[in-house]
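Single chain ahead, written as structure tokens, the form predicted alone.
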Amino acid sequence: MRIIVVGGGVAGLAAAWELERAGRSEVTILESERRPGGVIVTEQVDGFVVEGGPDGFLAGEPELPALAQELGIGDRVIEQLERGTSLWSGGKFQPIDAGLAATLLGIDAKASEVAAGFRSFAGGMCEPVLAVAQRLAGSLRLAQGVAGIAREGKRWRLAITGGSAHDADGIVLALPAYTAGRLLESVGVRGGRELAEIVYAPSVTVSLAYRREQIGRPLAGAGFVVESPSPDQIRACTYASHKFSGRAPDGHALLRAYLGPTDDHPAKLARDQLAAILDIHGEPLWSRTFYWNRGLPRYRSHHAERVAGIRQRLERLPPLAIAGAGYDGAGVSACVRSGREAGRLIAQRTAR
């Protein structure tokens, strides 16, 4: 039985890992980019650990620690150092409830879950991605996007961008909903168009490195959110080197600003505004900007019911499952859980 996982983000890698554990030896992962991981991007710059996407996961969520144990990197999980978020009102900081801070940052979690803090990995969030990718290196095909899928009897045929094709007994579509929805619609799945219309909010993050002595205001807690930000104003800032250990060399600080789409230069906006808010003197040692034109999905009302209905209709087709942030939650843990559930489903259906 040949199974193809379309998408090498964390959900797709988790699905492939689950299939591997279930004894499915003929698994191929097709990733359109030249690296695995999707929105999980970690860079090492001059002794700093820079996150381009999520920088951690909720401490109460078991999915990533469990996966790390299976991969032999359980000892790489680290706890949050500093807690607490402040609200910047334009003139002063004031403490803010953890649940409200999460809401303002678009984190879909209960206040009690956020209050328990976050975890990450010693070398950044890329560690579980790289560990799975290394274990499945023989199955991973980079720079291979899927242009279309077609049903051929009880099997599937996948057209690859560039002209080649693959046949499969089962498929996991671990793709953004706007891509997976179009593929499902092309094979007659009712509701595929609704998936394709799920909105993914754009975002920009800017990481800036400083010598600690450049920052005049004490960095209290893990960061701050901005009250009612204007379009060209930063929305929040994480004190990355205070939140998790090992993010900056001794005597240095790493800040991470969050912005919405802007026509101005994001790094300049972040630098100038943080200088005013945190009394920063001099230029940053360097800055790194990450653009996410389609970042986190924003679910409409009755989203779960719609997804459940689509999954019921998929049961009438040859083995096919969907997984990822567009369906079961946008956090990294939710993506791992979604991917593993999809992998188990396809393993069961292809065992018949």
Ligand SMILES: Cc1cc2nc3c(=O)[nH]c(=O)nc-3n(C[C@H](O)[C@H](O)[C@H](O)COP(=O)(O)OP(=O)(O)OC[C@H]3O[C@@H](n4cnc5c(N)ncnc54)[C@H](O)[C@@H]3O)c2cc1C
The other form holds:
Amino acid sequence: MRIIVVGGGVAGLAAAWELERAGRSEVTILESERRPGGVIVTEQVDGFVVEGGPDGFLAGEPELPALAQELGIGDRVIEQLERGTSLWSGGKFQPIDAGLAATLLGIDAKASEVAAGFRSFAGGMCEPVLAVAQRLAGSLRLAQGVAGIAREGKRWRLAITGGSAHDADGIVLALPAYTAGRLLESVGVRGGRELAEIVYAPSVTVSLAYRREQIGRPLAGAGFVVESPSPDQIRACTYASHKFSGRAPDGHALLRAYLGPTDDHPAKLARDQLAAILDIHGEPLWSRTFYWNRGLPRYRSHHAERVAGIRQRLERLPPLAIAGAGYDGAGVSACVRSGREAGRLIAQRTAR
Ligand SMILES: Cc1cc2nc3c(=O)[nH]c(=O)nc-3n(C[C@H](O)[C@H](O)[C@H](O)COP(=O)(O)OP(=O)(O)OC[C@H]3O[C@@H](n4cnc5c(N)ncnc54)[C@H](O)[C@@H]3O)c2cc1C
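What I would like now is the form predicted together with the ligand, since the data block earlier showed the form predicted alone; can you produce it?
Starting with the chain above, the whole complex follows.
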């Protein structure tokens, strides 16, 4: 029984890992990019650890520590160092409670969950991605974008950009909803179009490196959010090197600013505004900008019922499951859970 996981983000990797654990040897992961991980991107720059996408997960979420344990990297999970978020209201900082900070940062969690802090990995959020990718190296095919799917009796045929094709007895679509929805619509799944229409909000993150003495204002807590930011204003800033250990070499600081889409130069906006807010002298040692044209999904009302309805309709098709940020929660932990559930479902449905 051949199973294909489409998408090598964290959800797809978790699905493939679950299939591997269920004893499925014929699993292939097709990823359109030249690297696995999707939104999870960690870069090592001059001794700094720079996160382009997620920088951690809620400490109360068990999914990543459990996965890390299975992968033999359980000891790489690290705890948040500095806690607390301030509100910058154009002139001064005010401490705010965890619930308000979560709301302003767009984190879908209860105040108590945010107050318990975050965790990450010693080498950054790429660690579990790389560990799964290494364990499944023989199954992972990069630069293989799936352009279409079609039913062939009780099986599936997947068309790859560039002209080749694969046959499969079961598929996990671990893709953003705007792509998965389009594929589902093409095989007649009612509701596919609505999935395809889920909006993924654009955002930009800018990481800036400094020598510690360049920053005049003491950095208190893990960062700040900006009260009612204008379109070209930073929305928030994380003191990355205060939040987790190992993010900057001794005597240095790493800051990460979050912005909305802008026509201006995001790195310049972040540098100038942080200089004014944090009393920074001189230029950053370097900066690194990540553009997320389609970042976090924004669910509409009745999202969960809609997804449940689609999953019910998928039961009438040859084995096919959907997983990832577009369905059951956008956080990394929710994506791992969703990927693993999809993997289990397809393992059951393709059991001889
Ligand atoms: C800036 C930012 C910061 C975030 N911060 C946090 C955080 O701190 N904590 C947290 O828990 N969550 C955070 N999130 C959310 C979380 O990182 C994502 O929701 C999650 O990683 C998405 O995983 P996924 O596997 O569902 O999707 P993706 O990571 O989008 O993976 C989908 C994969 O499918 C591939 N693909 C697309 N089309 C095709 C195709 N046709 N054929 C084959 N492959 C294809 C893509 O290349 C990609 O690798 C953040 C997100 C963003 C954007």
